[in-house]
Amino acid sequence: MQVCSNNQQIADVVSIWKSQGKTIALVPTMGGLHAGHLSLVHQAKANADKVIVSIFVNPTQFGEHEDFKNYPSTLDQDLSELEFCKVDAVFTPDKEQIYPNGLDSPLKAGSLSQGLCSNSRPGHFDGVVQVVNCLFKITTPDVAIFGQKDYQQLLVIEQMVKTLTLPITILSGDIVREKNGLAMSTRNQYLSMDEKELATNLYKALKGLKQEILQGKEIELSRLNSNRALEQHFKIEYLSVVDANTLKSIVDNTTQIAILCSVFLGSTRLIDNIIFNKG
């Protein structure tokens, strides 16, 4: 496994995979990495030659008061892992390798970022898009994997994609959870024992609102009794009913259904969803 610091030492190996053909797969991470991250890594490596992973803690996604500065630093493990799994490549850049212009962009992300996370975190989906941009830039990947738990980010990227014309395959990788249920995130580790017994009740909540709704039960009125019920525990930013493909509200000709949610826990933010076929 080869773990390259800077953006030449990257372009070198893949100009020496590419001259032999081979095809590549980013996964971009910012490190602190779990098992739903190493999910992507195999799904990356069942769709190219050559597998790389970035670890990169990106800036410009942050906003003022959130946890930039204390997030999650595992280098050593995450590399140790990422050797376990037979990674091709490991990028861990720094900022001015990412940003050497400095951290400001004329790219925006598209209509899919409004609304949503978007509303508690402005700003935070041109962050990714910008960083994303960049290491599609650097590592010029054929395929490239996001997991499905960022679900208003994949249609974000994949928007982007779209309206750059980039020849990138983006591809979705499941939510992986615990054995309570609770959605795998770098972030769980900021919960303390009784939290994260508490946190099995966002999922529970997301699959009594899935049933209702393939019962027929009326939409919105099932939506507002899962949200009392989450407020016994949680601090909700949203709990959203929305057609999987626009985000917008469901229509009569929508075929996959979304239910999205943030939610904080003591301090520590949550995002969960289920994505379903309309009954």
Ligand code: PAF
The other form holds:
Amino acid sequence: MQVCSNNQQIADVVSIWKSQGKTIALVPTMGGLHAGHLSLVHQAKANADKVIVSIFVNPTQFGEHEDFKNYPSTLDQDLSELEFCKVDAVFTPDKEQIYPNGLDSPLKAGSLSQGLCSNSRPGHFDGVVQVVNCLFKITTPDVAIFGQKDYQQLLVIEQMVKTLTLPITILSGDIVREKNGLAMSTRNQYLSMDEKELATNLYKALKGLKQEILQGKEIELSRLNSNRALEQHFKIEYLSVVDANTLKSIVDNTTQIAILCSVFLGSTRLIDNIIFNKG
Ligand code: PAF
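Got the form predicted alone; any chance of the form predicted together with the named molecule too?
Starting with the chain above, the whole complex follows.
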């Protein structure tokens, strides 16, 4: 496994692979790897000849009072797990490699970035598209894989690829959950044992809400009931039931529904979702 910390090194590796006719998959991460990331790596391996994992904690997607400075960094462990998974290259740039001209960017996230996470994290998705576009330019992958847990991010990136007509296929990786249902996240490291137990109520509520919708119950009424149930354990940022393609209200020709939520447990922000056919 090659570990490249500068743009030229990874570009050279990529150019050799391309001259050999190999296809390339990129799995962008911010490190703090867990089984969810590793499942994206396996998906990448199944969809391309060579796999690059990038590890870069992107300053431009964090708000002023967020956890950029304390974001879990487990580089040695991440590298040994990626080596074990037989990843071909890991790209570990610093800020100067990614943003040689400073942090400002003319690129803005598209319409799908409006609402939901953006309400509490203004500018977050602008930072995400900025860094992902830089990573795409440097590594020029054929395929890139993003987890469904960050569902709005996934749609925002798909929209960016479409708008910029980038020749990159975006694949979505299933949410990987702990045995008790808690969606895996690097930020779960912030939770105490008691909080981890309480956090299981999130997925239970989403599953209950999905069940009620599929049973034909009035969506807004069910959503309000679930909201009330969640309020017993969490501070809720949003619990939304929307069209999974537009992130807007469900309409007659909606085919897939997304139940999306963001909550705080203590000072830890948790997001989760369920996507399903309207039935
Ligand atoms: O999902 C993440 O870990 C990050 O938002 C990403 C896509 C690596 C961009 O920094």
